[in-house]
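Below you'll find only one chain, the form predicted alone, shown as structure tokens.
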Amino acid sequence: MHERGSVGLVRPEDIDFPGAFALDCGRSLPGFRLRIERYGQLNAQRSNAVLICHALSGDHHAAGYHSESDRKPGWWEACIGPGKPIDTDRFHVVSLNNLGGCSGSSGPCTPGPDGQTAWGPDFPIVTVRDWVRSQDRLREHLGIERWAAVIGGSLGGMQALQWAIDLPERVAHAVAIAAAPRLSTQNIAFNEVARQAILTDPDYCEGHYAREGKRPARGLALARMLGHITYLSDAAMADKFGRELISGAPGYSFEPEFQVESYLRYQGSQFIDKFDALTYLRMTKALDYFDPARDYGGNLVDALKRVEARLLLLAFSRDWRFSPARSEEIVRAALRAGRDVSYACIDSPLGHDDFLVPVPEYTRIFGAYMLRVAEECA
């Protein structure tokens, strides 16, 4: 049995589009394949679909169940569903898999040009342009003339915006989350060090690690320990495991002694049996990638004036990855460009991950906001 409010049952569906598809790293590919699923009833004007665009370690499965003995939801059932933010009664949610990803849309664990052999370290590196030049062509095979919203949190917020800027005659509000107009310096160097324990991993083989029947399995993990130490604020991480010793001792060993040396090596262990480095390395690099001012000078203002959707932009006190600071520098260049934004900061101790989480404050304004989207499509 299934939480009520749920999408329940759910089904993933692949989409295949032929003819070459060109990236901005300067290769194409010869066609590709986006994974997606739909939750909610497409109205007759085909007015109400909404896209959901993935973080760096998401996928399609973003709300629902895929079978009754499922114990967990999609990634963000506590923001989609009847009720909910993301109102299933209102919307037609679609949620995708990223090119490059590794849960069922083209990427290096996908058969290659020769329809066998999987991509592995072939597979080119992805840009959120590419991103969105991909769910360009999903909508026009949904036949959707124009996005009610097209939402994110984090990487998926950098999609939102990307959106609004490149195709602005196909967006009618851009939601991003937890999101920044570019990386800092510090992000960087963060997605880096993931991307050297992977690299340097000796089972990772170059990228050829599947031929060989291995995987980077210690290196997936260390990065995504890493990635975890950024999505918690230090005062969570304090109240989730504070200093205590699990054994209340010292033992005077490298095995884990405090909770949260146990907690990022349980999160790691998980992380290597659903996720593959090959695309880890490329969704790194398209966020650090991402920068929509630079075709335009540097100057955000100026990419912004294309924009045609209203925005809403929301941020969480805590999150120390992407500030408030950086949602707001979005908010001040979207005034100056004369653009119809909103912004909310929720003050929220988890950190990061607040954007996955029901606190009430942001589903509330969430929610409202969402709710003027749903009238307008009515």
Second form
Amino acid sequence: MHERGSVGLVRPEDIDFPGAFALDCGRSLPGFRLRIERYGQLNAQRSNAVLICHALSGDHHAAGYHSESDRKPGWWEACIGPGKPIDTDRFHVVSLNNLGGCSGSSGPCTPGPDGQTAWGPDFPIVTVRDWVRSQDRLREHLGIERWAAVIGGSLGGMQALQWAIDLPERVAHAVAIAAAPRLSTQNIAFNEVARQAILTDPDYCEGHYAREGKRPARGLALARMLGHITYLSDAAMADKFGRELISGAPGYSFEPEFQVESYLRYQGSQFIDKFDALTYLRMTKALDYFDPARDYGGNLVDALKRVEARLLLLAFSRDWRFSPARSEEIVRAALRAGRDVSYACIDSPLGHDDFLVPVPEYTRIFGAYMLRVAEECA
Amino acid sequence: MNQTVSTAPTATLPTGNGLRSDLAVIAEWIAPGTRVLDLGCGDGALLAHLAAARDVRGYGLELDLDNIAACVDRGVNVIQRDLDEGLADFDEGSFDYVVMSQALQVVHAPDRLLREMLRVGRAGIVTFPNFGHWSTRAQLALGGRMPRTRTLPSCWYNTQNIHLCTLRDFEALCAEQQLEILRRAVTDAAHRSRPGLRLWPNLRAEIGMYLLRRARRS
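Given the form predicted alone, corresponding form predicted in complex with the partner chain:
The next block holds the full complex; its first chain is the one shown before.
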């Protein structure tokens, strides 16, 4: 019943990693759990595994369906599956929910140190470096010497970059799509407004909302609405929603009168049922703190000199959240560092969200690159 | 200036390795194990050949997405870039060779780009269609129309070739920029070299190929 080119029905797995796990913030977890999904066969040499890193609101469910009645596939169905850029006939695809997430991996909603009550707001703030270290434990657990590629869009691309810098011998290729070497001041400002929407929601209850039987739904919805504004370009929003009044004439009220208003409200209301506010706070912090150059005196070139992986960077012309200029900063530094790097800017319809969409020129270049990767590791 | 040219050895064209023959000439000029930047690298054929045959590492700059996809297919490092943006983010002397094949005539400021090439590269290799070829001269002189040839097939109103020059023009620019011509090769439009081309090349060559470096100040 599900379309051709899909991995079809998939099943998440939980993997527990016992033992203290030290975090950048100075605290440590008394062990942790990662929820993952895997698609495609691991070859005999165990050389065809690729790691998919998710963005702000993503999770382990990157492709396929959880049940026959599932209406929506995983978040990167556009790019993962038989015959797609990340071809599951060639690759063993590993995708996970990151630490601090709300989809099954250890996070604010899962049991804390006592094994009973949820962590709640006491769950530490995690960083991209922490994620990479936890993902490396996963790699070890799966018996994979080296990822054929680490791949991600947006915050996922940042993880791919961090992987290539922190664990150079473990990554053959790093693919970072619609990413940035670090957030701009404006990016951080948007994140701060999103966090304030949550933190000042009366139902936030200092983060103990679950215990109180409440949910900062308004704050989380607002945060999501704000996010969605940055996922589309001005032109794409105009194309998609226009600015005609739905009823044809002003109603002089605060009901949604323009299509874009209903769109944002819809996106906000959908999000609160599937996402957790404490996780949202942590994901935005991980974005804000991401800055691999910081460990190298602020010099991205020095950071990239460590990289052994070949790099592919892709950006979208209408993306203003992480614009092509941001990807080009990474390209420039990679060139100066003498790394193998390729880069293309795709003329795209939407903006930042394009990395999730099968834009033909995007999937063609991405697919051509991944085919090379597949040939290398076959 | 003409003296510089006459002392430059003229290449004989290798054939039969599957590479377009002007690229084969360029490949011959590039020493093994070096670093190359290819401006307007097209489908990446030159860089792929250099990597396989000469252990050369490098990058191609290219604007067209079809070409970029072709480069990616070949496993060539390719950066999407408009050559008119210049090479400011490349460090001085960061490449052994900077190559520009058949792109000189389409850029907005060929003189500036040529200077940039020889800042970034220790040597530069340039190939371009010779506007001094007898057939272009004849079309303009006798027919009174803007020339259209095998190397320059477009009409005047839709051509990308906005900075056409003759071999002599180019050599004059090199002299002005204090660039030394180390080697020169000339071919017809099919990139074949015939003995006749060496006589009156500015009249008979359809394509000129040059290996340059900054002249040593004495």
